[in-house]
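The chain below stands alone and is given in structure tokens; this is the form predicted alone.
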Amino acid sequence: MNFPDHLIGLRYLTKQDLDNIFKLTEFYKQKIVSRKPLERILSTKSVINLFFEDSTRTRTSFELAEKKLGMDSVNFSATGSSLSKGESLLDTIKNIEAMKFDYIVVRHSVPGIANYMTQHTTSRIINAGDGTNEHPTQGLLDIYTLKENFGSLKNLNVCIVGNISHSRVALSNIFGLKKLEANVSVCGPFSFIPKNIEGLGVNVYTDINEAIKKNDVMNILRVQLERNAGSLLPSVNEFNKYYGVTKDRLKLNPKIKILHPGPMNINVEIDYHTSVSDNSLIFEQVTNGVAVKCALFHLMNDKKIS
């Protein structure tokens, strides 16, 4: 099967690539939910999880997928590494390259780091989030969750809400959803909407109530205070007042489905009731994250299912 050597971003994948990923994701999802053991098809492969930023869901789901497929995995954290002693990032990459890992999963605050690593290693690179650029595995699990619930995504109305300008999740969702012919929009205060985002083929809402009424799905993004997003707002309470997705606002469209990549800021961009309501697909996303990563490793290794 012809599949890219690296997963850098959804902008680089074709519709056929997405279809192949989702077909295998369904296979792995069934196995995971039924708690059936997986064939350890990657028992001869090694992987390093190279996380320069904190993570819970992404890192844990990668680790679990790797173990389920039988990989030898090593976890790296910038804290406590030689980076704290003055080693350059390039020297760190070169040392990791010398260890001859088959795969490198990388998460970093600098946009483009995953692509940079393809030029300095012979390992296959999976981008687990690079700055404000892309987060392709999150985009894939979000989109797969929608396919599970809606089937075809053609003409499905999906609105990405909140901190668009700081979000790598937003871009991956936009690129992937557009390739599957969904109608994509964004909603948030002007300070959170990138200039010329309409050039990506998305519409812009400034009224959260209108967005809820006119869409089938709200993918709610966290206000990323650690990326200085808070400085663009008068207060998080005001953001919640004008853009928070709440129990009362769900009444505007009782059938709307809710996604959130996590972690959630409860009572900022979303309230607790919404996060656990029948509208919410948030915990399905987490389960699907493991299945998506199993599918990716499988495809990148070009193995057949027995």
Given for the second form:
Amino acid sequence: MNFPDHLIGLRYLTKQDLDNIFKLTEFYKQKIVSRKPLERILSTKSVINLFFEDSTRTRTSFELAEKKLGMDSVNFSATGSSLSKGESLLDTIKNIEAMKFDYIVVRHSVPGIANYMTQHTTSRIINAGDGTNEHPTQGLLDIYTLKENFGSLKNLNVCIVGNISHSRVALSNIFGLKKLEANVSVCGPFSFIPKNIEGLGVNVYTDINEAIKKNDVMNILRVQLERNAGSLLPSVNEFNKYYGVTKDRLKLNPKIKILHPGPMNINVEIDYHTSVSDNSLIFEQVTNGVAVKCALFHLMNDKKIS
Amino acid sequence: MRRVLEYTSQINSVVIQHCEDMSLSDKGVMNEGYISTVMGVKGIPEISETAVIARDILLTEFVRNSRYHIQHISCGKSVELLRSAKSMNLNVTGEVCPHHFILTDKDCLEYDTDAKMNPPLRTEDDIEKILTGLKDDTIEVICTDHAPHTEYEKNQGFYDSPFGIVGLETAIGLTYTYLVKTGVISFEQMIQKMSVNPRRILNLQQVNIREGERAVFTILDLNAKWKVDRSKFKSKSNNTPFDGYEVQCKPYCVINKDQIYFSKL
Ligand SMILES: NC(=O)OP(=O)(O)O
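The form predicted in complex with the partner chain is what I want next, because the block you gave corresponds to the form predicted alone; please supply it.
Entire complex below, previous chain first.
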């Protein structure tokens, strides 16, 4: 089966698509950690990293993967663009379309913007985070990191903690993990849990201690103060007290593994100790982010895994 | 609202309310529920509509002789509130648009801005209660909430595109097809809800077809089967989620101010 033309969300991928990406990710991961050069298999292709929202990890790892594979890679960020002169989103996109990039990697604050790009351009679209909808490459790198650690995802107990309602990372993780038959749950105050989340086949924990005891993995989300998450809480200190994953709480389940997509709010959803502890896979996630993106471009270009 | 009801009660006027608590809507753009969760989109909860209706019903009871009309009902619960207001003999009426008894929030999937309206498309459960309310005449009016927007405006993504769809061209065909043909209401009820009741609520003269009257009416071809084609709309805008729908019953012509306007739908 062919890989889809666009990567809009893990909601649209099959288990086979995920398995194919992970096979190639393993190959690229080895090359990257041993600092071996990659075959420049996409040297005839061009790509623009169209970032309407800020990013450290996603944009940098995309650019690195693109360059490792030999692509002509261009960066666009909203700051410094003609958006400040009042140019509309649609006109901006029509101009990008006119430059005939083969791939567009897009990040924007509005859910559905990756679908929108497929309607207004002829490029292959990769969603690098559309508002509170999906962040598929984050989902892929999170799941790959777990696969690397645990071998199989089947029946693995993964709990996503914190600001679920503002999180594109949560949705991509839920869609991807469910396809690989993991047991997925969420934990947080009800003001952070979207309506009918149980409909996605996830359990809801309100007690973080119980969630830590019963799970193999805690994927800790940032409290998205930039999306006004603060208005859903009495205070971030209170959140830390009742839902923060901390040094003391790690003792409840010493074998638990910790993920965090970044950027972290230290002493809100996680403390520094936890982020650098042996339980933490946080920086492994970032390395895997580069490998996953190499695998993704490879697969989108080839369509079939050879 | 109390003061508005007091003032209008004195002049036998009706207060027509878009029932929405903006703080509960909190910048939501579609129904809050399973579909909005799957789409990662900020939702407008049912309570944003029902809380205002419940409060206003109590105010209508509180202010003697006041009259209150609920615009474009989207929630099943609102129909129940309206029914209870009527059972208290209050002067409260309500209306519904075809999109709220035909479409659901599933039509927003894939971020289709032609399915973005306010109040938002709700669920099958809501449609069921709305149909019951239409059948038992709790809901006395079928309206359109006609909201034209240009293609450019509607092409700004799911958050920044404005709410609303056009409804004038499709109201008759959709109502006949989805309510009369399915046996939910009779054709006579359709005429009541689309012409007689709105005129009564608004204190407008009823249409009388007889010698000496000025002709103001629409002639319908009940048997005409047609396909909604947005490019044939007379409105300057054609933002509709019903493009391509197969319907029955077509406005044949409109007679108004001594002119006959034939439909080109
Ligand atoms: N995880 C993640 O998306 O980080 P950035 O926002 O820095 O790209």
